[in-house]
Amino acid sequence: MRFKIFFSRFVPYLLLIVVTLPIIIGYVWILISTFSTRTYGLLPVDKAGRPGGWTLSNWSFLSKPEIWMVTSNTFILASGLTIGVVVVSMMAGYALSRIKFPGRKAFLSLTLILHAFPTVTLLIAIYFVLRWISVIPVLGRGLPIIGGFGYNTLGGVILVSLALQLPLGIWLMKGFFDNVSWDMERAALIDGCSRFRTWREVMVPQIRPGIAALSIFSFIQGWGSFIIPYSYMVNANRATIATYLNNLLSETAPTNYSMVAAVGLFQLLPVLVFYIFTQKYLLSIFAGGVKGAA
């Protein structure tokens, strides 16, 4: 009996260390390989192959405005990002949730078949859309901070991770809207107040853990987002710290894969203390934004 209690205690342990070591072990590389000339696996080594080889030069980025300059789009871009996806998924989600209305189901229907579409079919549809915009006198290119929301403009880039974000974040917000006893709702309403102060003033202070995780999660995103900025920002000036990593990599000069892991790790950081302080409303989405009924 205390062996099959152990064994039961013991196993689930020794599962989750082995399918986490991988992933451990690779943390400990970066750190490693951001302090050290360079490495033979986890072995720190200085030119000549010898142990040793500790050094701060891969960190020398930190005194080039260029670090600064992208670091700061990139927050812009996440900031912009998660401010656009909770205002209009509170909103929407409240909508879809509380009101009956004709093409109601055909809706969530259709942002779900948004949200399938993987990013990169979409690519060049997308940038015919921004080029578009772009002629757009003030709205296209123009607007201060974000440039404006065409191609090749900081706007433009939160505007499309914004659309392509929004079918999963209004999914979750009706989740939790669901959730909302309805009594309250019509005690509010019984009172004389209107539809948005009712939305605003009694469900969404109700959903305050799901308007964290949401917020948290998208900002996540937008901090590692690649693959959008990467197809429609070209300038240098107004590249993010995932487009500024992979111009590192360069395919006709030698690649210092210690500076690499070093900005990798300077992007990283933020997010893990991040992650560390708000995971348990991060993991509220999981619990309530997934019991809505269509």
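Here, rigid core means the biggest group of C-alpha atoms that superpose within 1.5 Å across both forms. All values reported here derive from a predicted model rather than from experimental measurement. Positions refer to the first chain, counted from 1. Compared with the form predicted in complex with the partner chain:
- Once both forms are overlaid on the rigid core, the distance between the two CA positions of Leu16 between these two forms is 2 angstroms or more.
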Given for the second form:
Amino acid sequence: MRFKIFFSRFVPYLLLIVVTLPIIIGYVWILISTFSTRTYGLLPVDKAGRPGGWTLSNWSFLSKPEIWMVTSNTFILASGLTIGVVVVSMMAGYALSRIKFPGRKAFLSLTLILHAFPTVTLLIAIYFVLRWISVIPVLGRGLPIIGGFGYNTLGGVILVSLALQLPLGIWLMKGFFDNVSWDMERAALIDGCSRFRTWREVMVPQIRPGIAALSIFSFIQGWGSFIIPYSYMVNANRATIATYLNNLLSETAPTNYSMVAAVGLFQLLPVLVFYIFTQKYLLSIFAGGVKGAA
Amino acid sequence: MKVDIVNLTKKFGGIIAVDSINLDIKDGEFVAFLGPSGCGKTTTLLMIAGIYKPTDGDILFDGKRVNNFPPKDRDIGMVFQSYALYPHMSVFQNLTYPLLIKKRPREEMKKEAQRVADMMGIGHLLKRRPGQLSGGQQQRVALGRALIKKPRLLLFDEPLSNLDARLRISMRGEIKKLQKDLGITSIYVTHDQIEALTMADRIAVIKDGVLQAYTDPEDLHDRPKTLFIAEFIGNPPMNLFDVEIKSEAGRVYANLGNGARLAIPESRKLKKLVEGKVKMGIRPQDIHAGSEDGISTEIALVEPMGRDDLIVSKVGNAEVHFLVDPIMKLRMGDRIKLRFDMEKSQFFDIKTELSLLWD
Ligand SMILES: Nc1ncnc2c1ncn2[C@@H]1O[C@H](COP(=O)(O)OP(=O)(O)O)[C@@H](O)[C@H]1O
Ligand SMILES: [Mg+2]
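The form predicted in complex with the partner chain is what I need now, so please give it after the form predicted alone.
Following is the full complex, with the preceding chain placed first.
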């Protein structure tokens, strides 16, 4: 009897450990190699292949101003993307959930198709769009911080990432709004709210878990994005951490894998920390409920 | 406030949810909309509230057409079946939200919240969230929120359906008393005929979006104008069976088949004398068992209902339900004699389903 209970508790854990072990070993490997000259399996070795060879030199990139510029770019990209996705999705999701208008169904299916489109197939077309935006005065390439919304600006990259992320965000927000009771909205209207105030003060607070989840999701997406900044920023090695990393891989020969691992870990750290603190909200995307809103 | 509803119609795509309803509500009156689920009660209410736009027809408040007024300009309060409280706000914030929107001073909000909370008996709950309240308490908060801005019209959409039976009965009395004390014109939507009969001054019976009758509870109960009303109103439901009307030696009889027949009294003289088949109705409480004379019958089923036993038996071809005192200890298979109080009988045309007695 006791054995059975022990067994039923132990077996799932055992399975989980077996499945996650390779991933954990991978992380440990990265961690060790960032502090070693070379590694032999999980074992750090020096140039001659003897155990030892601990070093901090792989982290020397932290002293270059370049990495901090790239980090701040990445941060601006991730934040801009997050704010854009959340604000637009909250409004569009509400409209699609609550307001009847011609073309609503068609719009919903269209966004879904757009989401299914591989980004790569759109790269050339988007390039022309960005070139075209570039010629618009001020908006094109004359804005502070993000540079503008044209080609070779951070704003342009944000704009494109935003467009590609929106279908998911809109559907997600629509789903959350669908779960909010109509009666609550009607009560607010009868209490004297305008439609906009109802949205802001009554509806939006009900879907806070969804907003949190979408924010985190978008931020992580923006933080790790590669293909778009790589395609639309000319100085790819100075764009974001991901492109910087890519540059490191291709331009130094022979590749210093330990340094690549260090930069990779540097990029990963904020996401990991973020994830640990917010996984509760991320899970609500998949649970899709509003229960926790109160 | 006086409310007039003129030819009010609502279509959702192809379906007609509300079909050309006409009714007037006097100032301070308590009116119930009664009908089975899906008959268009909520739709009608939401049009009055300004949430839905009527497809056709007019809504008049004190003679003024309000069709195009948004809800906030209609001076109404509404209580929902689901309570519809704001879960992210405290009870105090819920109660005072209508005042907050009207930009009333904080002092007034506090005073009014206290007044309404005391009236509803929820004064000690002001700091809680709706999620921490029982269903009954939540409904009191919802009622308080509807009352706090002193609306001129109160709308209730099945406010008691989610409560347990005991609470429902006590809340029924409370709402009725509150409405009379405050004198606010009220519309109360329900599918529960007992609620409607006990609370309302007048009842609008709705079926498939069509207004069947609009009258006071007693009239509805004693003089049903259609077969639907006869079936729907009253508990236990009215007995309805096919009879054949025959005149014989100056008297009119209703034949139940198998030789059983009932004499129809002068007071129930049919509007137009129909010879042939009609629907006859008689309430279970108007059939008396245990008399010396009457129609003999054998008991098929005894259903104890507490205060009475509901008996099912066969008279002629018709299955008849009636009530007896449990003291009589009637059992299945016993034979008794039944006296039908024909002064209380109803007759309906089989085709049109309209009453042959009342207009
Ligand atoms: N928003 C809507 N869209 C389409 N049909 C609706 C809508 N609201 C109600 N209906 C339909 O209208 C009819 C009346 O509904 P309702 O007024 O809610 O009935 P009740 O409140 O009497 O139960 C039903 O057949 C319902 O399906
Ligand atoms: Mg309803």
